[in-house]
Structure formats: C-alpha cells, structure tokens
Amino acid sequence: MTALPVLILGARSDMGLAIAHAFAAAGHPIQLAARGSAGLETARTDLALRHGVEVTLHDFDVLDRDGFDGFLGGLPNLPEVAVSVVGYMGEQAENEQDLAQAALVMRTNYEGPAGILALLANRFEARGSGTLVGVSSVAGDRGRATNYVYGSAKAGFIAFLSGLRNRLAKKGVHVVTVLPGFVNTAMTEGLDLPEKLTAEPSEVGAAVLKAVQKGRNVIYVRRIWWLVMAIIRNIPEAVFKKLKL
C-alpha cells in the first residue's frame, strides 16, 4: 500500500522546509503548499533526491478563504498528516496603530490556519484517520505588551486546536499543538536571542515528526519553554503589568 503524503502549509518558511525534510527522511511523500509554489522547485528537487520520496508543489494562500475548497480539491490525494506552519509577526508598534496591519496579523496566524485545518478535519473525520498539526507560539500563552497582537492570534489558534482535538478524539483523527519558542529563522534574523532558548529549524522538524509518531497533544520544542511559560503565566497581573516583557 502506497503511503499517503504529508501536507506542509507554509512550506516556504524555514520551519516548514525543516518539517518537510524530517518527514521525507522518514519515508513520507511530501506536498509543499505556499504562495508562488513554483519558486519552491529547488526545494522540491532537493527533498526528492535526498530522501527518495515523491514531492509535489501546490499554490496556497492562507488569506484566500474562498480558495480553500479548490486548493484541497486540487491535491493529488488527501494527506495523512497536515501541518500548518503559516505565520506572520509584523511589527508590534505598527500593529497598534494600523488596524489593517493588525487584521493581517490576526488573519494570517488564526483565521486562515484555523479555516484550512477545519476543512481538512472534516475530510479526515469522514475518512476516519489522519493527524493535524498546528504550529502556534509560546506568545499565545500570555499576552505581553511587546507582541500582544501576534500573541492574541496565536492564543486563538491554540484554543481552536484544543477544541478540535477534543472533538475528534474518538474519530480516529489526532491533533497536535506545537509551541516552538524562539527559532533561528529569517523571521528572527538580527534579534539578540538567548542561545539556550533558541531552537534550530531542524529541531522543530524532528520534534513535530516525533510528536506525530508518539501521538502527543501539546509540545514545547525545547522543554525549558514549558517552565519559562509556566512562570510567566503565573505572575500576578498587578506585577505583570509593571514588567517590560
């Protein structure tokens, strides 16, 4: 029986490609989905040659809600695993002043990913199998002054994934929530990030693959982030609002 592929939504990102490599190395065919997917031809060739699996390219725009059904209908087959790694942080100062920019951040990090996973969930439920993976962020664990627009969208996505996991628990479909923490990607280029808290994209790829194989529910890519966020979540509000976080 031919193995069903793994769909990567947001395949142009460093984390998306790293996740694709992790699953391809484990023998899974890969579907790479992103805007302007033809630009991923080099990545497609590299994945196929390096791991000996079939890799296909598909145009996908997370902001084009009306195009979701057509996108899924155009896939050569329904994937066994679908991973949403779509994300856009923007600049907090701009997000505070420009409602259109804030809406773009919210739609990119919550509305779009939740919408496409909702459609995939219905298809997986009808089939009775599959795994959905949502890559969110520790920023969704508590709103902070420095990134609360982005964090609020990620928080919404975390709640959506939690509810979806509960709904599908007895339907043969599993849902994994991934909280990466800092990751050394193009999005964080130039930022002074602490080494112990900063993962490489390959770590994210390996963590997502392991979470799917082990049936994990919620994972922090570097375990230390669980402790960090547990502390941050439990700081009293009266103290928290005095901190520069």
Given for the second form:
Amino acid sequence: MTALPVLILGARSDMGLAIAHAFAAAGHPIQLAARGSAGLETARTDLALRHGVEVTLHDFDVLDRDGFDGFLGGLPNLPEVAVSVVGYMGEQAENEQDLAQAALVMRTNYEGPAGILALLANRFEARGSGTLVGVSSVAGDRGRATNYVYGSAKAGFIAFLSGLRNRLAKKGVHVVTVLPGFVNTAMTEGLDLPEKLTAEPSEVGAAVLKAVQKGRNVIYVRRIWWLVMAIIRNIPEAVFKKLKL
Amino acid sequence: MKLTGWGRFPVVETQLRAPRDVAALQAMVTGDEPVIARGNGRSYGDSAVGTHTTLDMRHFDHMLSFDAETGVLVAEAGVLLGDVIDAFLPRGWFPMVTPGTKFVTLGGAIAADVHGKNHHVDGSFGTCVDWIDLMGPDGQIRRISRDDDADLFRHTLGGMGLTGVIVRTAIRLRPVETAWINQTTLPAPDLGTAMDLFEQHAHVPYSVAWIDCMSRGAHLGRSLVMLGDHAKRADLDAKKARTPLDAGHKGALSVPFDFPGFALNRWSVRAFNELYYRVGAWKPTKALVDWDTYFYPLDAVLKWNRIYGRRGFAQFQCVLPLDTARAGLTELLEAIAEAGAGSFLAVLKRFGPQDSAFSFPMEGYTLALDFPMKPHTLPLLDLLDAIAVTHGGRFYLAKDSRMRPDTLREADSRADEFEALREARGLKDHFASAQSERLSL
Ligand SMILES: Cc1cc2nc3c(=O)[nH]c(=O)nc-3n(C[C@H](O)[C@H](O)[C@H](O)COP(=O)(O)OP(=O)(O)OC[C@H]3O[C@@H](n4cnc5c(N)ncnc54)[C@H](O)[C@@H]3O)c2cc1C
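Form predicted alone done; form predicted in complex with the partner chain now:
Expanding to the full complex; the earlier chain stays at the top.
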C-alpha cells in the first residue's frame, strides 16, 4: 500500500516548502497547494528528485471560500496530514488606517486557514484518521501595539485549532498547533532579528514532522519562545499597556 | 553588514543580498555596483565577499533533473554537495570530486575548481562539469561548456566568481556500490618516506597525508599517509551488506563560543600532534570507514573555525611542481617548525597533471595549513610565499586572505591572461570581490 500524501496549504512560503521537504525526506508523497501553483514546478521537481517521492501541484486560494470544496474534490486523494502555513503579515501602520487591508490580514490568517481545515476536519472525521496542522504564531499569544491586527487573527486561529482538537480527540483525528517565533524567511528578510530567537525554515520543518509523528498538541519551534511568551503573557495589563513592544 | 570568509579574517563591510529568482538576480547583476557571488562561505579569505555587494546564492538550491543511466545531475548553483550526497548516495551515486567539507555549494566548487583526495587519479571538480549556465554582465544566462565558449568555460572553472554568476550546472556523479571506504593508514617517520609512499600508491584513488609540522630534524615531515578506495559490496560484513548504501547518520557537535587565544599555543598544538601521531601509528592500519567520517572529519564539529578565536585564522596552501617539491617542502616545513606556529591541520597531498586556464592544481605536491591570526603570522606567511615562489609554486585563491598582488603575478603568469579576459569581456566592472581588488585581478 502506498502512503497517503501530506498536503501543504501555502506551499510557496519558505516554511511551507521546508515542511514539505521534511515530510518528503521521511518518505511521504506531497501535495503542494498555493496560488498559481504552476510556478512551483521547480520546487516540485526538486522535492521529487531529492526524496524520490511523488509530488503534485494544486491551485489553492485561501481567500476563495467558494472554491474550497472544488479544491478538495480535485485532489487525487484525501491526504493523511494537512498542514496550513498560509499567512500574511501586512504593515501594522497600514492595517490601522485601511480596513480593507486589515480585513485581508484577518481573512488570510484566520478565516481562510480555519475554513479549509474545517472542511478537511469533517472529511478526516468521516474517515476516522488523519492529522491537521495549523501554523499560527507567537504573535497570537498576546496583542501588542506593533502587530495586533496580525496577532489577533493568529490568536483566533489558535483558539480554533484548540477547539477542533478538543472536538476530534476521540475521533482518531489529531490537531497540532505550531507557534513559530521569528523565522528566517522571505517575510522577515532584511529585518535585524536576534540570532538565538530566530529559527531556520528547516527547523520548522523538522519540528512539525516530529510533532505529527509524536502526536504533540502545541509546539513552539524554538523552546526558548515558550519562556519568552510565558513572561510576556504574565505581565499585568496595567504594566503591559505602558510598554513599547 | 560585516562579512568574512570561513577564516573570519579579514572582516569586510558589504551589502549582502539574497536573490530568490533569476529576475531578482538579473536586477542585482546589472546594477551600478560590482557584485560577487557567494556560495556557503567556506572559502577561507575574502573571495566570496564583495566590497560593494555580495550575492548570497543559497536560495538557488533546487535539483532540476537526474539521469539514472549516466549519473548526470542538473542542479542550481546553491545546492550543497552534502544535499547531493543525501539524495543520491542511497541510489548508488557519489560526487566525482569532493573537498574536505560537504558544506560547499556547486557554484563554489566550480568557482574554486576544488580538488579532492583523488586529484592524482580524477583531476579537479571541473572534470565532472558538463556545462555551466553563467549569468553575464548584461544579466543574460549563457550555457557554456567545452564546446560552447570554451575559453569562458575554462576560466570559470577556478575563476573565483569573477567571470559571472553560476546559476545552474550539469555535473556527473560516480557510481558506488557502498557508503563505505577501505582506509589504510601508513605512518611515515619523515617527509621523504611520506612522499615515497604517495608515489608507490599512485594508483590508489584517495590519498592524503597529515603532517606533524612541529617535529624537526630527522623527524621533519613526520606524517600519517592515509589511502582509501570505495568499498565494494563484498568488502562489507553481513550486517553492513544489508544496507550497503546507508552508513547511518551522525549528529554534529558545534563549537558554541570563541576559544580564548591562549588555548592554542605551540605547546598545545605540539601535544596534540604528538598524540595524534602516536595513536595513528598504533592503530590497525586497515579500517572500514563510513563516507562521512572519511571525507568530512571536520564537518562533525560545526563552526570549528571558532576554535581559533575572534581574530580568526589564515590558511596557507601552495602547490609545488614535482621536480622541486622535495626541496621546497623541506624549506617550508623548516620555516614553519622554526616559527613554532604550526597548526592542527597540516595536510600534504599529491596532485596529478592538470592543464587549466586559471585553476589552482598542477602536477606536484600541495601543502595546506592553518595559522591563527597573531602579530607574527602575516610576516611568516609572506616568508612562506617567497619560498614557494622560489620553487616554482603557486597559491590556492580559495584559501587566500592576505597575499600581495605582486606575489600572485610572480607565481602565476596566467593571472595576466585572466585579467585580460576580464577586461575584454567587460567583466571587470561587474564582478569584483575584496580578493580580486586586493590582488588587482
Ligand atoms: C573544512 C574545509 C575543508 C576544505 N577542503 C578543501 C579541499 O580538500 N579541497 C579544496 O579544493 N578546497 C577545500 N576547501 C575550500 C572549499 O572547498 C572552497 O573554498 C569552496 O569554494 C567553498 O565553496 P562555497 O560554496 O562555500 O563557496 P564560497 O566560499 O561562498 O565562495 C567561493 C568562491 O566561489 C565563488 N562562487 C560561489 N558561488 C558562486 C556562483 N553561484 N557563481 C559564481 N561564483 C560563485 C565565490 O565568488 C568565491 O570566489 C575546504 C574548506 C573547508 C572549510
């Protein structure tokens, strides 16, 4: 019997591709889903060549809710694992002024990913097996002046994943929440990030693979972030509101 | 930002850019400022650092096709040799030529035309390169080979990134039956014996000698000569033969901080060398060694360049032609022992014949060693340069961080021809590294 594939939603991102490489290296076939997926041909060839697994490309737009059913119906088979890495940070300053921009950030980080995972969850539940992975962010742990629009959407996604896990725990379906801190990707290029707190995409890939294999619930990619966020979450609001974070 | 090569000296202020696709790369290459491509930064000095803009090529890391009949792999320039091994050793293929670290990119291996322990049999990396897709100063990509623009192709092998940006390449891999190497270690009490051993074992594919460069007098050049060849399936015991192409994976240690300067002095190095030689001389002379341990012993310690502390280190590597090698090496080793400045890593290797436009290797013997950066280091290196030049030797640019321009020209008449080609093709204004500016190439 051939193994069922791993579906990567948001496969154009550095993190998405790194996760695909981690699963492919472990022998899993891969479904790469992204907008304009034809542009992923080089990545597809590379994955297939390196790891000797089958890799397929699928068009997917997280903002096109009406297209979700068609997208899932178009997959050659229902995946074993589905990972959503979809995300869009935007500019906080712009999000504060332009509600359309803010809505785009909210929909891309929460409504869209939650929606597609909801449909997958129902299918996995009916089958009685599978793992759903949602890549959210430590930014969802507490709203901060510098990125609360993005952070709030990520927080919504975290709560959604938690509830989904709770609902499906006895149905053979597992849900993993991934909270990366800083990751060295196209999105953060040019930013001056602290080295000890910044993970490489390949670390995220390895962490997600391990979390799926071990059935973990919530993971921080670099363990130090658990501590950092525990501190940030526990700062009393009266103090927190005066901080520049 | 401040950037260095693997030796962490010199430190150069540069703008580091990391293009993600050909269009972005094109825009950077055709800009006003000269650029230099950078692979994985494993060259020791300033060859992969630009005084203006440095192009980090690691996003060009896709494998594009593989022919399981011929072993030809087409891949982007930023793919690491280690990735090639990970992907294809399980299918029975290994790089034709590999340097002492697997953390080099294909682009870096071509640009430095790297050599391995098998140079005397197989030549340098260039021998396995079928073609190169090179981006020129106009941003256009041209496929060059031994048939198409052979002149540019020949100068791109060993051209240190100064002929353009390598975007893609086709290389030939070698078929292997196992992931193991048959290794034989032969102790040599002095330089003459070591060289005799190389000559006697000229047919063995892999050979290299580790030299104790602290010992003097009758022991000058005391070394361990290490021979190797790819083990056949029949060489393996039953357990290993079950998965002959999988030698198991090992984790790597990392040196977490800079060693203080006092940790490396002539006493600690001497003690280390003494111990290493004794252990080597006693060990059974034959062993079956996995590919990673055999080819890449240093890779097991990530970031080992930090051992030399913040000031970094310089490597000296020259090649001396056969007829002067014995006298030249003796003089070099005497000067090094005299200064008491030897290193952990002194390596001697026999090169086979090579006719190339600007690459380093030629038939003879090559000596390579590290020197921690200390006040007396630069004068000592100048002295070693002079000895090498007197004996008709030349220098490896991938290791150089401090040579003088006149030394390069004294040692290598091909430098003028290389510079002329750069002028004629309009490459000089577009591609420049801190090294090319220092050496006025
Ligand atoms: C532990 C260790 C052992 C080594 N052992 C050996 C050995 O046995 N034999 C040997 O020959 N060398 C050896 N080296 C040197 C190493 O093989 C070379 O320096 C190699 O070039 C490094 O590759 P890189 O990808 O890191 O390139 P970099 O160091 O980043 O760049 C090296 C040169 O290649 C050019 N370059 C890189 N990418 C491109 C590109 N895409 N297009 C155009 N030019 C490009 C750069 O401009 C630069 O001139 C060793 C180095 C180390 C650290």
